[in-house]
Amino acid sequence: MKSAVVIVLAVVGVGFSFSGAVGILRMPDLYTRIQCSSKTITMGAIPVLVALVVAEGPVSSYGSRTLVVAVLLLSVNPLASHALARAAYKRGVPMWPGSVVDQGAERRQQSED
């Protein structure tokens, strides 16, 4: 039973990672690629890490380190993707022409008026 749970969690993690890799290749601009990669890291790595905890046990050296890595991923990944997107926007990296809303530009126009 334990090995079945480990296999299912690993397959879910690999599936998310694969779908995120396809999304990174298919997305039209940097901002949507950042979104794909951040979701992939979170939803692809966390199930694999949980599979390792289930397989080795949470009290083992692998399990405790895995839990620390999972917590760090959950806290650092959103911050890093936000910082990357913000730096790209401030640098002037263009959005995809089909983008519906540019809230940053709207706020800038409102503050200038």
The other form holds:
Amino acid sequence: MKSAVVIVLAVVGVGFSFSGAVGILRMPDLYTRIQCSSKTITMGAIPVLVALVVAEGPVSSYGSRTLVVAVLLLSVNPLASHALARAAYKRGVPMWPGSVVDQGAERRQQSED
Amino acid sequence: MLRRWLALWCLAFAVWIVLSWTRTAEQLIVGAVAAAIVATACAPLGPVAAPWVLLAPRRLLATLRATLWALGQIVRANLSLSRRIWAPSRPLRPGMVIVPSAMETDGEWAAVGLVTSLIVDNQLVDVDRQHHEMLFHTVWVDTLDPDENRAQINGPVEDRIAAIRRP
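Could the form predicted together with the partner chain be shown next, to go alongside the form predicted alone?
And the full complex, kicking off with our chain again.
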């Protein structure tokens, strides 16, 4: 039973990671690709870490280090994606032409007028 | 200052215990000293979230509720984004939207930024603390109205963070 849970969690994690990687290739611009890269952490790495905890037990050196890794991933990943998106936006990396709105640019235009 | 130092010491010592995972007296003493050094070095940098505030039952309950809600939203948003990735026929309506925010402290801004970025529908791009606004990139823009976008993006997160801060 435990092995089955571990396998399911690992497959879910690897599946979402693969899906995120495909998303990075398929999405039309940098900003949507950044969002796909977050996927590989939130639903890609975390289920794999949970699988490790289930396999080795929560009160073990594996469990404790998994907790540290999960906390780091869940805090550093949003930070990194925010830094990337902000830097790209400030540098004027273009959005996909099919994007429906850029209220940041509209606001800048209003303040310049 | 002492409260800040103590909070940092508790957090650093907890990290030491989790990382070392060896319950010998030597390890604990070295960990306590290392945590004291870290707390002394970091205490002057700014306010610290004290871990013992979570011991208040209402705050703990609000934290658990917010965590469960965020987990649910993360799964929902990931499934939704996966459907868009694997089904090219599903259209995209991405855009940059400005939403108002009710957050005040550094910790509240950081928490909203972290949680909204983990829910992969939206990515925080920039904040304007002076005007209490946040700029998000969203995969699907439903409306251009800032208040309606707030209700969809950061509003639910902010309500839950406010419930933790002021239970």
